[in-house]
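Shown next as structure tokens: one chain only, the form predicted alone.
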Amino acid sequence: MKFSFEEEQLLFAEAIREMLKKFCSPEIINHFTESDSATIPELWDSLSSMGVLGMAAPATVGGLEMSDEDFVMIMEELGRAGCPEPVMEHAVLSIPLIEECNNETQYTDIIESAVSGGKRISIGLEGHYVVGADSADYLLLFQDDLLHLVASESIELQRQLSVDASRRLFSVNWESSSDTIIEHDPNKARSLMEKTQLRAEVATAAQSIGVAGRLLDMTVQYVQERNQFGKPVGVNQAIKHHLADTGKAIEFARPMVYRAAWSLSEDDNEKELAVHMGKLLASKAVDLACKTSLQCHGAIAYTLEYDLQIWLKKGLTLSSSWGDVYSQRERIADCLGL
């Protein structure tokens, strides 16, 4: 049995990486963070033109019909670039969810506009903040075991603080009605919510791996260039051990995240266990990458003027999003009956 990605998957991920270098540079991210803008138009348009926004949508509405296994590498590249756009919420979670409820094609127009990038969608589980709600035209909201699709003009938003300022979080005030419900069956709505939770964990884990890899690369480059007492600080054995431990954590977590994506794509019997394991290991890897990069860079790592802070903040945020290390351990124990 072959356990590797196809050439097309690798080439697509490489193309996304090159595009992100141009439209998602540290300068662009910092400018976005400091501005009042809710989006980066050039980046969003580029993601749309390359098919990223519709990667999980069916071909009948202009999508690429990619599975979790297909787009896990794309999410890793988005993490590596520090992408601030809510691609996961829009493309990976929301579009497939609406498609699941599109029994009579009443939501086809919304899906098509979401695939093209003309309309934006974000999602919030009950009691959760919503990422990118200020740029969304529609929100998918779970409440009382029902799924609602709510237009932005019917919603009141309140901005919430986040360690990562480029991650725009909002609490949502809204009134449910029969007109907003798109899934009336509580059992199906709960099933969709559980599936969405697992998919979000995998996508977040993949982004965490991307962030951890970027932090490690930046730190290796820094310790090779930074001289102290006439020699690069990277020649010190303690520095090498920290970097090696971080590299091992990343390489140990990455296959488990890929395994989790495959499990979701194949609806494997052990998909829940695989997903929770993947998120646990990815959270641990990015946590370690943050600590190692801070320690090896020294005081400069704490400055806003240094680009490392983009990935430090994103890593700390992604590590706890959709279940931190402690909650994942509890979920793993539940899966194992412990």
The other form holds:
Amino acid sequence: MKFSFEEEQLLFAEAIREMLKKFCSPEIINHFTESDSATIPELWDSLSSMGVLGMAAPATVGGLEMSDEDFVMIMEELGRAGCPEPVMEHAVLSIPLIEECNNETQYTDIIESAVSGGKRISIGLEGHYVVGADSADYLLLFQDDLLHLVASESIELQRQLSVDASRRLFSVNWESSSDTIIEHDPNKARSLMEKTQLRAEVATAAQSIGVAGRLLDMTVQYVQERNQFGKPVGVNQAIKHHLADTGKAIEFARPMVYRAAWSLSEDDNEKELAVHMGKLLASKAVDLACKTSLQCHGAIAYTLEYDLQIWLKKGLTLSSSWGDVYSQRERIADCLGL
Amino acid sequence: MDLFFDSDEKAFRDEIRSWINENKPNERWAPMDTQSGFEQHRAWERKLFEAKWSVPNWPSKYGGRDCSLIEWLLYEEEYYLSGAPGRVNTNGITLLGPTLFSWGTEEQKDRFLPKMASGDEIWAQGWSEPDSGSDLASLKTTAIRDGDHYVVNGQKTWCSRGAWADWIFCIVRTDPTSERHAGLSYLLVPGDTPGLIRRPVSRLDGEPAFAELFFDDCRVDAQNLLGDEGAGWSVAMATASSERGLNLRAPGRFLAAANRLVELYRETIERNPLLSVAIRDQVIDAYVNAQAYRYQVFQKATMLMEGGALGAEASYMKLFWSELDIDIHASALRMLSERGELIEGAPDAEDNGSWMSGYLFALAGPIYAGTNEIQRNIVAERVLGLPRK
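Please supply the coordinates for the form predicted in complex with the partner chain, as a counterpart to the form predicted alone shown previously.
In what comes next, the whole complex appears, and the chain from above leads the way.
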């Protein structure tokens, strides 16, 4: 038993963090939402040049062949930076999914161009909204126990405005045909969908931990700068205890998210339980971070002029995305036979 | 990262599992905080010691097996899963023991550790005083040097197992003109020192588990000073770190309790299919949090084994396990409904009232080892970096 990351994994996460400071600053995120653009080209290019877009793809198509354990800290950094690009949908979910379908070399070109970032892919479960569909060249769509890969020009998109303006959500209207099917075997498609769900839970949980950490850091800094009654508000125990509880929730969720990622990488027989537990704790941690960071800031954080709102809204949406605390409890109950 | 246990770790786990299941007593003993229960539990410590299972993580020269931290965590898991008796010398082996390893002279380690490991000498902690609880540095009990001895005067309180313990590890003021943290020393006091009067105090559960200690010109050999005179606060902080970190409360006890809680839920829902789903959710949260504590500790253990050190973030752990322990037992009591309040001796009591006694024990968790309010202050100031004033 050795519960620590390798030097290489830590260095890669550190490099991504530094890159995101430059290409995914709050100013850039705010500009992106105000201009209602579909993408931030410089950020996407940087993600591509550092290998993030192809991190889960095999080396034969130019990917980094990283496992869920390898990139869990990358997802955390994307959350910490408030990254609005749909990296999870493209790199963590779509590329491995196409790779795992029974289709030999037919889609190699698409995967190669997705790894380089030239083509963008997003993904939607049946009946759910698709994140980043307007910038995607292809969508992976589950329907009636089959999996389809659909070129975006043949899909009718309808924008669904999210409270998180940087999260571009769409409902999709499309026609399936024999040409769109990428996985014909319903059993295989179902098992791929289940695997996608687990991957998405871990990646969303990791981003949630990153968001929660950012909210806590910003609040710790603010309560030292903000003076009332002649002293920083952070000297008050009421504030200290809110933040200690938030730190505790993050501190105890993080190893469970890492463990969930490791379980997926190892295809461990406890992986479902591990993943749902990680997501449950990450959702709880980010919920608490949203609540306490807003409260400890006061009115300033209740504005669009102050950057905390970027992470408040990320936290609000990630917490329930791919299963909120209630649905995770249901899934855990299933795993435990309760 | 490799979260599988290797073959050595598995072999170690299998060995303790079979030993404990073959050797644990089958009958229920009197509680360890009664005089007869105390001696039964002491005999159990001897049995563990003779099989080298009393302190497996200690060096073999003191009665241990030099096992790794991960192996020790597996030992704790197996120990609590087996339902073996509680450890009557916990305050010795998990609090004073690690402090002796850091601060004791070779003579002191040779003198005290083997007898602590064997249960021949059971330890109690003499820190709190009637006017000094959370504000420990305000303590007033004095120990004045007189030749080869210290003469101790004052009063200690809330000493767990203090009524029967053979020895007490105390913090005393060796410089009576000093204030606060300066002038304190860490002194090991024999329980039979003339002039020491011990009064048992019944705890909330009715057991005489606490004691008040009155020191009236007690002469204690100066060789029993742990660390230098005046360094008591630093030595005490080593003990406090053990109390909050993984020494005192390894995940094993909570994992075992959470597993029992899940079993209780299965039995209860069988009898009462209309049981509220809110209770099921509490059971799930308790189970998940016990697992979260387990993996948190595996991560910390790896960090320590790779040469890192556990600092103020140990306070996160103390907050977490103390709240978890209450949640586990409170969920069980809600499930038991009107039988929840039944204690040992009631014909209908579930498992002899162990859920209620466990709950009462858990209620102390947020108070001892530094109250949870103090722990939150420590986290805020020393982990997050908020200003003290």
